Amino acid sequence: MEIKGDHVLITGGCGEIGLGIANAFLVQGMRVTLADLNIAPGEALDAVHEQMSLTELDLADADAGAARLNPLAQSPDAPDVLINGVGWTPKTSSEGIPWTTWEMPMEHFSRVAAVNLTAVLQCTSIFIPPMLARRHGRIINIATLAARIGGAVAPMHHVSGKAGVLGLAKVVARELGGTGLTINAINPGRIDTQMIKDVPDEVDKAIAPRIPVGRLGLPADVAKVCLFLASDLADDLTGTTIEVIGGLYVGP
């Protein structure tokens, strides 16, 4: 397996899945930049890997994103692999009431969409030109199984934004045909991270027996697929989505 280039940028990279992906690329000898609103969870990994760097950035702020990321895209150090991992899934209102579509304020929907979809579009648009100049690049969008089948617990704003990320990958894949660049997506299912702890335990207890592989997913499972999609083993894949869900969903 060969990964062309040496620099990986992971947005939303200081979450547990992002850190799992970062560690996998670091083991392969790649340099990794993590961009996140909260970089504290990444500091321990940063302390032991000199080829890793942290960038504190609110990706929901388009102006801040452009100011920080455009110079990186225009530098000789522009990333060879972009992993759009940023995401936000507030499941309840500030009063703890689960969101329904008809009760959700538009300004709240817009804030979540700015993270889950608009930031992915902006990062993709910023880093495609330097990849085109090199005639090589890999873009990987991290979405969610809920984008495929609807959310059992994730509200409409999260699901629709991540579904947009899947559509974005399909459109951009056609636009990039023949350039040496590919773009694909990953749909993680129930991954054993702190993020799934904000629902009652009975939710996971009900889902676990339905997973054919017999366990919840791990960040390392998502990371392995990222390595594959970034490598020459996936040269013929673009515009596709890989489900990392242990067989929980096997439909079209």
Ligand SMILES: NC(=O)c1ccc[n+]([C@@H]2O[C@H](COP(=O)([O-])OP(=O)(O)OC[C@H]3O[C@@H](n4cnc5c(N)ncnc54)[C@H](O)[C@@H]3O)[C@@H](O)[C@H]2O)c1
Contents of the next structure:
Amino acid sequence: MEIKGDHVLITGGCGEIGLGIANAFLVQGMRVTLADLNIAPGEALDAVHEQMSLTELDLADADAGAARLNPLAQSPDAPDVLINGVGWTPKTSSEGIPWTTWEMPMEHFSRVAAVNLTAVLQCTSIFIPPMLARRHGRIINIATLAARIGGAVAPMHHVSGKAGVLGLAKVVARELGGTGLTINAINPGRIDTQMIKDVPDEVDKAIAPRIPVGRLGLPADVAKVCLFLASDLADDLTGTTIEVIGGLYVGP
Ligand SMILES: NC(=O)c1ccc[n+]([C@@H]2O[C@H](COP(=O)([O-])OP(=O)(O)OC[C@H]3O[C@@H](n4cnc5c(N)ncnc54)[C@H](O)[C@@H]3O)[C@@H](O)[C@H]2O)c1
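Same protein, different form: I have the form predicted on its own, so give me the form predicted in complex with the named molecule.
Now the complete complex, all chains and molecules, led by this one.
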């Protein structure tokens, strides 16, 4: 397996899945930059890996994002692989009750969409030009199984933004045709992280027996698919979505 280039940028990279992905690329000898609102969880990895760097920024703030990321895109150090991993899933209103779609305040929808969709669009747009100049580059959007099927714990603002990044990958894949760049998406299912520990027990009890591989996914499972999509093994894949769901929802 060969990965062209030596620098990976992971947005939302200090989350549990992001750190798993970072680790996998560091093991391959790549340099890794993690861009996140909260860089504290990345500091332990940063302390032991010279090839790591952390960028603290709010990707929901498009102006701040442009100010921090444009100089990186214009530098010789622009990333060869962009992983759009940023995600935010507030599930409830301030009273702790889930909103229906029709009750959700527009400003709340817009705040979530700014993270889950607009930030992905912005990062993708900022980093494609330097990739085009080099005639290589890999972009990977981390969406969610819920973007395809919905679900009991998947509110509209989250699902619609994540479905948007799947659509974005398909449109951009066509636009990038013949350039040497590819863009794909990953739909994680139930990955063993805090995000799913926040889900009510009865949801877990209903889903767990239906996962044919017999266990929850791990951040490392998502990371392996990122390595694959970033490598020459996936030269022929673009505009596609790989589901890391342990076989959930296969037929009887
Ligand atoms: N954990 C799961 O089971 C699961 C399932 C499906 C999809 N996903 C997706 O995988 C990705 C990673 O999930 P995770 O479980 O590691 O979650 P996580 O919450 O640990 O990671 C998300 C990261 O995004 C960062 N972030 C949020 N808003 C930001 C902003 N405005 N600017 C910059 N950074 C911001 C957070 O600080 C966090 O580090 C997310 O996109 C999530 O939607 C996770």
